[in-house]
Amino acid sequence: MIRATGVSKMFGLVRALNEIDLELGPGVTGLLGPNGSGKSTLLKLFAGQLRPDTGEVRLAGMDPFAQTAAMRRLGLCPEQDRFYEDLSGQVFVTALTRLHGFSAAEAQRRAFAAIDRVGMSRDAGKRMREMSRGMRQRIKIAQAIAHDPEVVLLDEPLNGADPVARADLIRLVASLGAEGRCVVVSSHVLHEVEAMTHRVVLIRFGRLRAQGDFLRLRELIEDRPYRIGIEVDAPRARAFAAALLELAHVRTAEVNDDTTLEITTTQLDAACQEVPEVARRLGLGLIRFTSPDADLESLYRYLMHDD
């Protein structure tokens, strides 16, 4: 549904981007990477606001840049907020779908049901000054999958919504995914995106440095083994490292205690299944088994923060 080709954007003498090659289909995406990478001006460059240097964008096989046609593909929530404050949020919605040539009342039908998705309906008719900023965001989502677009581009979509509020837009935008829709969201809150999507394109100094399934992207960095935190019902934690060692995944076992400690291994999925097969044949349980390593963001910290 989206698909750059040797695209790379100039800002005078700054290269933003340099020659990224993507394609994103259905399903949510999500697009990582540390402030001035390059996140903003490749949604931009999806979106039809700037124009590639080099290279072509392709949003549903056409220039978003070019076509006015593809506008009606694409929803887009920016996080920048830009809205008309004297208006309620029903009439903002609604004035905006009607701009996709919806008729007054289809733009009206579509932007009640957009709201009432987004859990605003209770508050649709305030006036825009009036709103919180979890709801104004809120109102922003709303907008942007109105028209029942195939594409869906959020940048920062969780930005000042509560703990409630982000757990309702987070399966939201699961859901809009789930659907078959392209969804891609661009965030700093890292748990926020795993909690939707396994699915992360990582963007660092204007360059693509990976793609694809988190997890199966942090099992190609084999230099970096998984740490994993071990507790036991019974203190024999001593026996039992000296039993996992024989596991040819395993590389190190640190004993911290009578009942807990700590090893490393290159191969997550092995040691999920083997470890617990070693307790059982030692007659112990385990209490805890838990990896600092085999999330999103040990990813994100060895690929943004190393050299």
Second form
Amino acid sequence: MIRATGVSKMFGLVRALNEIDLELGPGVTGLLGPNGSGKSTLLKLFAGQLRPDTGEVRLAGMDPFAQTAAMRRLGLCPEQDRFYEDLSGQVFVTALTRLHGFSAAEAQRRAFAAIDRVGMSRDAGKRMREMSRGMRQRIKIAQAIAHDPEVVLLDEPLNGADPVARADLIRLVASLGAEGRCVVVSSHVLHEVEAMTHRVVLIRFGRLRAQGDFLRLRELIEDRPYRIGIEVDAPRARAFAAALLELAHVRTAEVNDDTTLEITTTQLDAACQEVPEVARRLGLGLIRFTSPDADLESLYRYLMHDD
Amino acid sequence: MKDRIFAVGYRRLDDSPRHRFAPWPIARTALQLAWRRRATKVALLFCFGTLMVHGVWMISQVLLREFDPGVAGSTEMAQSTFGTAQEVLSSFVQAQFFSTAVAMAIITAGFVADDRHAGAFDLYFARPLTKMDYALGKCLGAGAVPAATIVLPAMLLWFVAVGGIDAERGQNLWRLGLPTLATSLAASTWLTGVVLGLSSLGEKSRTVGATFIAVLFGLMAFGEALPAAGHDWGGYLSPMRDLRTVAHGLLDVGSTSVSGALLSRGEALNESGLASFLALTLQSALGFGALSWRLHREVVG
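With the form predicted on its own already on screen, would you show the form predicted in complex with the partner chain?
Below is the entire complex, every chain and molecule, led by the chain shown above.
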């Protein structure tokens, strides 16, 4: 649904994006990167609000910058939190939906449906100035989905939302992706992106660092073995460590005390299968078996902070 | 992307044609926002007051002519007291130009500035809109104010003048329709163009509104002072003087009556009506140009 080929964008002497090649299909994709990495610029290019200096962007087969028809298929939830403060949420969403060419009645019906979907039916009559940040985020998302777009771009959609609202919004975003829409979520909050999707695009200094399922991407980082913390039910951690070192994929084993140890392995899947077998063979029970390295945060840390 | 684990297909939108006029919802939203402010209603009431004064003036004329006692000299006396329809129409457009300028400063000053401040360009242009649609929408919204306060009431006053007296005596008033429309349109275009131009340069509606009034009075001050100092070309800077010249030229306003003198704001005119019209058009064009420049800057990035 979205394809970027060799896309670069300069702002004066600053190269915001450098030779980006991407193809995003249906489902949710997390767009991750530190501040100034080029995430918002990339979203603006997808939304046709910027023209690439080189390369091309296609949204549903159309050039979003040149063809306004592409905008019928796009829903954008921008990052900024400034609105027409005197309008009610309902009027705001209806007014923006009308810009898609719907009649007043149809726009109102769609606005109602979208507001209901983001869980704001009860407060939609409030003026924007009277709404909390989380409510405004929901209204922003409602205006992005009211016209039923195929592509939804969400720039920091969880900013300011309280924990309950965050959980609701995460479910909403995941459901939009599950419907077959191409949803791109730009965010700093890694565990929230992880809750929405496993598919990520990592950008740093305007360059694409990685894209794909983050669990598979993590497997590809061979020079950074997974750390696994283990606790057993008997004071035989030393013997257990010695047995684990015989496994081909276990690099190191470090005994912390009589019952806890930490190993490093190059193959998390194999470790998950074989470590319990070794424990059973030695007559040990596993109390804890955790890997702090198998999440999005560790992937982000390795890819974005190591040069 | 290589890992298509979410490849569950996608639905195409229903592409049934929607041919609604895109600028209208933009204008509607802008006016809707303005209507929520109390100041808007007060400003429109002020404009309505100007209309009422001129309405009473025009009706007085009509009634006096209708019930002409036929006494020698009574017609001349009535005319010297209440003037002519031309005079009422000319005075109305000029007076309402002021009232509407104040109303525009309150109602429409934020049309583009507020969009910039609210970051609404991102929201607008993530929709199937062109820059032209946006500009037209804002022009429609801003133009609706002087259309409602100057153009329509001016035509209403003309209808009163024409319809209030018998066909024989009202015959020479019929020809005033087009000049009245042209004069009021010139005033409306100036107001719309300049306020939108300033709005597209600013980011706060109050600042824009104050600047608009300052620009109007500044130009008027220069436009009156320069000709007085011997620089006749300076008169074309004043939109009020230009408008007065255009009104006098088109409506062929004759001598000033007692009523006209009470409501008049001076009689100094520029030499050329055409040049005055061009000066008004040029100033409006500068405003529209500023709007176009802003859109180009904001949208092209």
